[in-house]
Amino acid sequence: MQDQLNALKLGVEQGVAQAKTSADLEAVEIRYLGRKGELTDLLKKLPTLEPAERAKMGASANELKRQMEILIASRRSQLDQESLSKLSETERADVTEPGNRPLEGHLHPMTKAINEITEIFSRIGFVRTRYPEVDWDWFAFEALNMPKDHPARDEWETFFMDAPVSKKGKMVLTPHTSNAQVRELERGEFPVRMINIAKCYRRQSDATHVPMFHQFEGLYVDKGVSIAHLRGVLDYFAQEFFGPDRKTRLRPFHFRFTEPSFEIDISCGVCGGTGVTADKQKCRMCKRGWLELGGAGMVHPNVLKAGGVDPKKYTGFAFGWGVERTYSMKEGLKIDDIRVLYKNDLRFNKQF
C-alpha cells in the first residue's frame, strides 16, 4: 500500500507541474484528492490491513493529503500572479480619464413639499409629529365629536380595517390627520402648537382627490387663542408658501370637531382665478377661479373635553390641509390632476 501512496504522490506533483491554468489545476485536485478521488479509493482499504499496518498506514496517508494540499494551493496562487501580470499587461487603465457619475436618487415632489410646509411652521414654533396612519374609530371620529352612526362620518369615505373590535371601536385607515388632535391632547403639556403629517385614505379618485394622499394638521391650544390668531397663521403660509399674488379666502362651514368652522380658499395657480384657461376651456382644477385647501377652525369644546383640557380655561384652533392639492397650487406648477404625481413618471418628477 505504501508503494501506492508513492505513486498516487507523483502523479499528483507530476500534474500540478503541468498545470497551465486553475481549471487544470482544479481537475488534478479532484482527480487525485475529491471526494471520488484516487486517494479516496485507497483508503477504503484500509480495513482490510492488520491494526499496526493500518494505522501505519493510515497517518502517511493523511501527511500526503497534507503535502499534495499546500502544494495545490502554492501552485494555484502562482497561476493567479501570472493570470493577474498579463492582464495589466493587456488593459491598462487611463487613471487621469474621469469617471462615470454615479446615479443619483432624486426626491419626489412630495417629499420636497412636506419638508417645506415643516420649515415654515417651524419658523412660528410649530413642532412636526407622527401619529397614527392605521387608528381607532375614537381618535378618528368620535373624540372629533362625531358619535357612532353620525351623518357627518360619510364625508370621509372611510377604509375600515378586518381586524377585531376594541373598547375604542373598530380600527380604520385614517381618512384625515385630526386623530392627532386628542392624542397630543392627551399629553396634558400646553402651549400645543403641532403640524402633523401623515398619509390619509379615502375612496376618492378625480383630479382633486386620490385614495390615498398626504394631509397637514395643525393645532394651537393655549390661554386666550381667537380667530385672530388662526387667520395670522393661515395668511402668513400662504404668503410664505404660495406667494404675495395669490389671494385667499375664508367660507363660513360646518365641521363637527370645530365650532365656529371654515373653508380656506386660495385663488387657482392655473387659471389665475379666472376659472378659463388660455386656451379659454373652463378650468379643471378649480372650475370657477377658486381652489379649496382644506378646512378650519375653533377646536370644539367636546374635542377639548375628548382630550382632557378644561375648555373654560383652553381654547384653540385647528386646520387640515391636503399636500398634494396645496402643492398643485403652488406659484408657476399648473399641475391640473393630482394623480399625475403618483404615476411614476420620471419625466414629470425630474422637473421638481
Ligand code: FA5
The other form holds:
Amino acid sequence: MQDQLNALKLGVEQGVAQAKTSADLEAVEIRYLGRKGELTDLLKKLPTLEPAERAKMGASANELKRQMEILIASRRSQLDQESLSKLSETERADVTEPGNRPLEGHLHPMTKAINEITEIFSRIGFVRTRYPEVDWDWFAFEALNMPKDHPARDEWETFFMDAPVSKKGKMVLTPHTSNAQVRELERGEFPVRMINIAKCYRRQSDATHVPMFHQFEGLYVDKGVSIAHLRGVLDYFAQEFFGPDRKTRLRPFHFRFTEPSFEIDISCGVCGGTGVTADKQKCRMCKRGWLELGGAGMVHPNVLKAGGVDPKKYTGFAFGWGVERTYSMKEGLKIDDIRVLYKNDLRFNKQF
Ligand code: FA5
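Next block, the form predicted in complex with this ligand, ref. the form predicted alone:
Now the complete complex, all chains and molecules, led by this one.
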C-alpha cells in the first residue's frame, strides 16, 4: 500500500505542476481527492489490513491527503493571481466614460399637490389633520344634518362596507372629507383651524371623476367668523396655488351641512376661461369656461351642535375641494381627463 501511496503522491505533484487553469486544477483535485477519487478509494481499503499495518498506513495516507490539499490550495492562489494580473494587461477602465444613471424616482403629482396645499394653508395657521377614511355613517352623513334616506345623500354615491352596523350606523368608505368636521369639533379646542386632506370614494368615472380621489377640507370655527373670512381664505389659496391671473367665483348652492352654501369655481386653465379650445372644439374639461373645484359655506348650527359646540357662541366656515381637479387647473397644465393621474403611465408621471 505504501507503494500505491507513493505513486499517488507523484501523480498529484505532476498533475498540479501541469495545471494551467483552475479547471485543470479542479480535475486533478477530483481525480485524487473527490468522493470517488484514487486516494479516497485507497482509504476505503484500510479496514482490510492487519491492525498494526492499518495504523501505520492510516497515518501516512492522512498525511498524504493533507499535503495534497496544501499543494492544490497554493497552486490555486497562484493561478488566481496570474489571471488577475493578465486581466489588468488586457482590460482597462476608462474613467472618462459617462456612467449609467440609476433610475431616479420622484413623488407622484398628487403627493406633490397635497404637500403644496398643506404648506399654503399652514402659512395662515391651518393645521393638517388625519381622520379615518373608512368611517361611520354618523360622521359622513347624519351628524352633517343629512338624515337617513335624505335624497341629498344619493349625490355622494357611496360605497358601503360589508361590516356590522353600530349605534353610529353603517361603515362607509368616506365619500367626502366632511366626516372630519364633527370629529374635529368634538375635540373642543378653539379656534378650530383644520385642513383635512384624505382619500374619498364614489361610484363615478369620467373625464372629471375618478372612483378614488382626494379632497381637502378646511374648517374654521371661532367667535365672530363670517363669510368675509371665508372669501379671504379662498382668494388667498387661489392666488397662492394658481397665480394672480386666475379668477374665482362663488355660486349659491345647497349643502345640508352649511348655510348659506356655495360652489367655488375657477376659470378653466385648458380653454383660458372661454369654454372653447384652440382647435375650436368645445372644452371637455369645463362648463363654459368655469370649473367647479368644490363646495363651501357657513357651518350649519345643527353640525356645530352635533360636535358639542354652542352655535350661539361660535360660528364657522367650511370648504371641501377636490385635489385632482384643483391640481389639473394649475397654470400650464392641460389635463383634460383626470383619470390619467391614476393610470400609472410613466410617460405621463415623468413629466412632473
Ligand atoms: C362635497 O363633497 C362637500 N363635502 C364639500 C363641502 C365641504 C361643502 C364643506 C361645504 C362645506 P361635492 O360633492 O361637490 O361636495 O365635492 C367637492 C369636490 O370634490 C368637487 O367639486 C370635485 O372637485 C371633487 N370631486 C367630487 N367627486 C369627485 C370624483 N369622483 N373624482 C374627482 N373629484 C371629485
